[in-house]
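We begin with a single chain expressed as C-alpha cells, specifically the form predicted alone.
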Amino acid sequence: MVRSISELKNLSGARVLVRLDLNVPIQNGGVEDPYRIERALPTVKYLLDHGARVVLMSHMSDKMGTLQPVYAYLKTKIHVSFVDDISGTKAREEAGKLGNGTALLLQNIRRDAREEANDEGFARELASLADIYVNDAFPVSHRAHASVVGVSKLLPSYAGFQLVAEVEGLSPALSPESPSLAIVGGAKLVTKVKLIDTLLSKYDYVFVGGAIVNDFYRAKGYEVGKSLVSGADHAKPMLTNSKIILPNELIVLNPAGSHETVATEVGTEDVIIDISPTAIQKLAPIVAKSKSILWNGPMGNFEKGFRSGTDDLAKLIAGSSAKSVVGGGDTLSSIQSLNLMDKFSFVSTAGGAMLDFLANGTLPGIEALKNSK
C-alpha cells in the first residue's frame, strides 16, 4: 500500500500540493452536488490544522470551465483563496503569500493542455509550489496526467485520507466471498472487455444492463433497432460463458414516442432505454442468495430520464445482506436520490478509475506513489 499522509506529522509551514477531484456539477453558478468536495475535506482539513501551507488543484469536465463556484462553496468551510491561474507567476506569488494552517485553490488544471499531456515541464511548474506532492483525487488516478502521475516522480508522495479509503473499499470486490454478483452498466462495452473477463474469472454470476446490453443482444443475433452498439464483436465471446445473465425483458422507446416493454422483438426504428422490472425481479433471488455484490453503472439512459431499472436495482441490493461495493457517477446519484448511502459496505466516488482498479488491481496514480522518492 502507499504512504498515507497519517505518517506525516511535523507539517508546521510546509508547502503541500494536493491533487483533489472538485469536478462537481455547477448549476446556475453555483456548487449543485458537493459530495465529492465533502469526502475531500478531511484531507485538507488534516493537512492545515497541522499547519501546512496548502495549495490544492483539480479539474473541471469542461476544460474550460472556471472552479470559482467550487471556490465559494470551500471558503464556508476552510480558510482559502483563490487564483485565476494554474503555474504561472500569480500562482507562484499567491503560493508564497500562504500563512501556516490556510489553502489556496488554483485554477482548472486542464485549462493548460500540458496537464492531460503529462508535460515534464508543467508538473516541474507545478511541483514548484510546494515540498510535498498528496494526491487524494481517486477518481482521476486512472489517468497518467501531470498532476497525477508527474508530480509524484519531483516531490516525496503521499496517499489522502480519500484515497486510501477508496482502495481499502474496493480491495474486497477483487476477491469476493460465494456466492458472489458482479453488475455492470453504461455504455462503451469496448472499454469494459478486460474488466468483465476479469470479473468472469472471480465472481458466480455477471449481470450485464445498459447499454452494453445491446452489444449482446445484437451479438445473440437479435434485433437493436436504433440503439447504441459499440462493441457487439467483444460480446460474442462472452456469450458463451453461462455466468454471464442478460436481461430477459427491455424497455424500448418507439417512434410514436411510447414507451414498450419487450423480450427480443425490437422494432427496427425502436431504442433499447432501460431494463424492466420483469429483469430485476428475475435478478432478485441471485442477490437475495450473494455474500458479495458489486455494482457498476447504469442499468437505462440515466441521463436521459430513463432511470426506473437502475432505481429498481439500487433498492433491490439495499435490501441484501451482502457485502455491496458499488460506484459510477449515475449509480452514485440513484443512491444519493433514494437516501440509500449507509444501505451498502462501500460506495466509491469513482467510475472510470473503479472499473480500471477492478481490472487491473491499480492504477497510474497509484503506481506513481509507490514509485515516488
Contents of the next structure:
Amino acid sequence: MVRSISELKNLSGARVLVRLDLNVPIQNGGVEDPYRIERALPTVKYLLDHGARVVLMSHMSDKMGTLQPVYAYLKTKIHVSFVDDISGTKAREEAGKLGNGTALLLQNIRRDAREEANDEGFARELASLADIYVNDAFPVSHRAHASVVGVSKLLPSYAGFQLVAEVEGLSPALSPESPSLAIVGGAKLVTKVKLIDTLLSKYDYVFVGGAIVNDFYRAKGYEVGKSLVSGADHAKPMLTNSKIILPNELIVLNPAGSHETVATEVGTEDVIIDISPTAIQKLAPIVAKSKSILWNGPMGNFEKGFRSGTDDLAKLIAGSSAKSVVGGGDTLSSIQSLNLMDKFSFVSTAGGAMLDFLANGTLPGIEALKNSK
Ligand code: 3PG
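Target state, the form predicted together with 3-phosphoglyceric acid; input state, the form predicted alone:
To see the whole picture, the full complex is given below, headed by that same chain.
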C-alpha cells in the first residue's frame, strides 16, 4: 500500500504540493456539484491544521476552463488564495508568500500543454514549489500526467485521505463475494473491453446497460436504428459468455418523437435511449440474492434527460442488502438526486479511473506513489 499523509507529523512550515481533482461541473460561473471538493477537504484541512504551507493544483477537463469558481467555493471553507498562473513567476511569488496554515490554488494545470505530455521540466517547475508531494486525486490517477506521476519522482510522496479511501472502498470489488453482480453502463464499449473481461472472470453475472447495449444488439444481428454504436466487434466474443445479461426490453425514441418499449424490434429510424422498467424488474431477483454488487455508468442517455432506467436501478440496489460499490458521474448524480448516498457501501468520486482501477487493480498515480522515495 502507499504511504498516507497521516504518517506526516512534523508539518509546521513544511511546503506541501497537493494534487486534487477539483474537476467539478460548473453552471453559470458557479460550482454545480461540490461533492469532489468536499471529499478533498479533509486532506487539505489536515495539512493546514498542522501548520503546512499548501499549494493546491487541479485540472479541469476543459483545457481552457478556469478554477476561479472552485476557488470561490473553497475560500468559504479554508484559508486559501488563488493565482492565475501555474508554475511561472507569479505562482512562485505567491507560493513564497504563504504563511503557515494557509493555501494557494494554482490555475487549471491543463492550460499548460506540458501537463498532459508528462514533461519532466514542467514536473521540476511544480516540484520546486514544495518539499513534499501529496496525491489526493484518485479520479485522475489513471492519467500519467506531470502533476500525477511526474512530480512524485522528484519529491517524497504521500497519498491523501480520499485516495486511500478510494483504494480501500473499491478493493473489495476486485474480489467479490458470490453471488455477485456487476453492472456496466454508459457508452464507448471500446474503452470497457478489458474491464468487462475482468468482471466476467470474477463476477457471477454481468449486466450491460447504457449505449454499450447497442453494440451487443448489433453483434447479435439486431437492428439498432440510428443509435450510437462504438464496438460491436468487441461485443461479439462476449455474447457466448452465459454470465452476460442484456436488458430484455429497451425504450426507443421514434422519428415521430414518441417513446416506445421494444424487445428486439428497433426500427431503422429509432434511437435507443434507455432500458425499460421490465429490464429492471427482471434484474431484481439477481440483485436480491447478490452479496456483492458493483455498478458504474448510466442505463440510458442520462445527459439528454433519459434517466428513469438509471434512477430505477439506483433505487433497486439501494434497497438490497448486498455490499454495493458504485461510481461514475451520472450514477452519482442519480443517487444524489434521489437522496440515496448513504444506502451504498462505497460511492466513488471517480469515473474512468474507477473503471481502470477495477480492470487493472491499480493506477499509474498509485504506482508512482509506491515507487516514490
Ligand atoms: C474525471 O472527471 O473523470 C476526472 O477528473 C478525469 O478527467 P479527464 O477525463 O478530463 O482526464
